[in-house]
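Shown here is one chain on its own, the form predicted alone, set out as structure tokens.
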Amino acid sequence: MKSMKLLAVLPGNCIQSLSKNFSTGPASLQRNFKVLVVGAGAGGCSVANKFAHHVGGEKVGIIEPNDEHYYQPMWTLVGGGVKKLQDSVQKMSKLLPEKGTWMKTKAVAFDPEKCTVTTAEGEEVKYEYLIVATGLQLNYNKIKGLPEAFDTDPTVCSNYNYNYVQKTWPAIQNFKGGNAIFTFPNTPIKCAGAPQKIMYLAEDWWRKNGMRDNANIIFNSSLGVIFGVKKYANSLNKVIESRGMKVNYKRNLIEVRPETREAIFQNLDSPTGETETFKYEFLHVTPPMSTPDVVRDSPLVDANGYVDVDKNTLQHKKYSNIFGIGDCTNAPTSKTAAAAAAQCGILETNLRAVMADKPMTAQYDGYTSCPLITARGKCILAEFDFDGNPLETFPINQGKERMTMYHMKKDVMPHIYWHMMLNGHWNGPGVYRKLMHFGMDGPEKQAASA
């Protein structure tokens, strides 16, 4: 029997079926989705559930190889001995839309001209609209001596990986003195506050357990500032100074020598590529990161390898039936789960407008958040926009260390993540912020806009 289709030319320059394919022949074996989501992290899970509600779960496909979903923002607390690792994990099957099609495989190629994504098994999955939500990949191998040092040296750890975060708390507990080094790489990373948060938690524990006097705590960062927003940087610099921690800027970790416990850093200010060698007794590594190879090698990215979207609408700049969300895009904001949550609502509104052939109206302002834990019971809740203007939810000065903000991070945010964001019911705190500020975005945002 011949296939009966309604065809239309989509903005992505491909011909696509807009109704069911009634063929029972071989052509009907190719899967075809109204909405295809690649990646089921924070943003991917959320938008998959949103569009399963809007277009029907049977019209939504998800390509995601992992059986388990990790709440990675909790790993700072796991590494700091505050939370258990099992609290950060849930089965992927419980989080994805019930009637959606989950393809438990990897994407290996994108062809936006044909509107297809090729899987590891060679299947070309067709889509009418594509949402790229692949997140970032961790490139430990870009540092000489890693990841091998994680297997041979118990003093080397990292909160960014499920296996390596399990080393952090024992390494903190077993530290007896010497150099404790925390690193920040020379690439964009997810949760840019995390490399220093674990430093504060470790210092706090060592201080309370009588080991602080023997510890030389060093933060070696590729950046030139402690934090990109001046208000919060000022607060963090006061914390660092008051607690006797050392910060070296423009230092990029390029090699770990576990046999001699030496870490080699490139001086990024040196025109000749000068390096410095630090002995360590504790080393927390934040790895270089990038988009996954399949994304970086695709036609979807800019010159830096990130999905090339309009920063306000999240629509791809070339292919109008493609949207991006979260860490994999080039939206110039800090890569956090909070940013992905805010982007979810923007993407939802704008993609639905495109589907209805209407103008896009939602505008992403760059909202992101970083709960900067500075000790057990203390947290600076940084919230800001594209321009680095504070965009604070609560009608108090969030640049101060507060116990309330610590419990927001430790107890409230995980609940919001698991029970609201992933099922598509949380688009960030924008509505609550306006309620608390009587319809405004907060005094600092208003002052910046004046």
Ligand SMILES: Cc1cc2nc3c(=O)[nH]c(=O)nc-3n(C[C@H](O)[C@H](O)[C@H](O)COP(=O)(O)OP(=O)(O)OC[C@H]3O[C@@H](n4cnc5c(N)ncnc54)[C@H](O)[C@@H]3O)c2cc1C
Second form
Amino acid sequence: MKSMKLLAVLPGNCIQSLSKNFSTGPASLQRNFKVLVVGAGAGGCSVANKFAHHVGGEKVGIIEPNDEHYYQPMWTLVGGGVKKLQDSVQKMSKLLPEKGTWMKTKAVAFDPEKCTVTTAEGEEVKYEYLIVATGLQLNYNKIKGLPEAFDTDPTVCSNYNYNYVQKTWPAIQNFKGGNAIFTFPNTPIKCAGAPQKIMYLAEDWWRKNGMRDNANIIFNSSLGVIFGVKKYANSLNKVIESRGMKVNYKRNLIEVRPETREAIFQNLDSPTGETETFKYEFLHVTPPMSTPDVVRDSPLVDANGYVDVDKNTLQHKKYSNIFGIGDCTNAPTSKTAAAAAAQCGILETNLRAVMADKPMTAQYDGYTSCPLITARGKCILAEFDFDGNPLETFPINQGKERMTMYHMKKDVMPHIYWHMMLNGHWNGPGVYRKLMHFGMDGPEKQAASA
Ligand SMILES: Cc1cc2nc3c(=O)[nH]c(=O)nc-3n(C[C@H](O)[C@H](O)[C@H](O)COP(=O)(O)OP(=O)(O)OC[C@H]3O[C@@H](n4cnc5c(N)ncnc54)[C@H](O)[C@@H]3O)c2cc1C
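Taking the form predicted alone as the starting point, write out the structure of the form predicted together with the ligand.
After this comes the whole thing, all chains and molecules, with the earlier chain placed first.
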């Protein structure tokens, strides 16, 4: 592996003040951490535990407002009536490093020059090294009428939010026929497969329960393709065609009128911004997303508002003592927990190298994965890199719908997440992939690099 050059040295005041002020005591003494992690979701919780192991828990601070940690990938199965919502939740306090300092509050400002993060209470927390792991913000309010529709219309639901995912399964069960619409917004989102996975689960249930003939199933997507990787897109297009679902590309949801059950879509191909109105009897909305406002308004981001990291090392392009992980960065890969897992090991190796004043050696290849559930008992397990080359773990064609991959998603992955990833012991399936492919990356990746 190619070794990476170190960027600029740490801002001097960060190290100086650490040795003078290190304290996890009361706020008045100014808290000061060797490693400060902002956001304790999939990526943040995992790296906090890793670094508690490396530098000592008492030197790790975590800023995270939520009492509960959600395993969001399970919400597809919650919405589809396969899993219970409570299976996707655990107490944050049980997951964070034992001796670490958890500040149960929000970060409201970043000052990378002073090496401080300000909390909602106005406390300035100092750090030597910062890991930004805030994930994405859901911008439901960017769609006119949608917040009211969630409150008043039982047929409007969304698997992307803890409260609204609870509406999905009842709405599927109560659907009697008409237009069932599933949307995909015109921003980058987490798990780009989730907007269509719930469509397949709903279609499967309606078909098995005698409702399918009355259902007009429509996927209105802002994108121009069903999935970004051709191999899996080909498989998904066959599923859609064989089961009679309709896809309209370049359609972006801009308004919901719950009183008349109408959804208004902008035609993104129309130079005049033409709109189309669809009546709905069921509406599953995937909201537009961005990094949280505090990140977007900080000096840490690129022009699009994502934490500006080197895509291979995950180190910030300007501030060498800052790293980013997960959905909030501009690493150009599909935003998933699987990607965050693969990034954990890279970040761990590279940040430790920076701490030891050595060159960074680990390089992220963009590994990400999307278990595309196409029915109860069927799943296409997409795994690929930055360039869309399949990086499949198993020595079988994962582009086919398989029962085994469904059980991987439903039964095995939650176990890996709760018991291996979050405590810092899972860096993705790279090692297993190499074992199963006799030390190689799999035939498709090899063909692409030949
Ligand atoms: C319906 C659905 C299905 C999905 N399916 C899959 C799947 O099948 N496979 C897969 O790999 N991934 C899937 N994902 C995506 C996956 O959940 C995310 O990509 C993953 O959680 C990203 O991890 P993260 O650490 O970047 O962000 P998150 O896990 O979202 O964590 C971000 C954390 O930052 C905290 N935070 C936010 N703002 C602040 C602030 N100002 N101060 C302090 N803390 C803050 C939040 O409270 C949160 O705890 C799915 C997601 C959804 C919603």
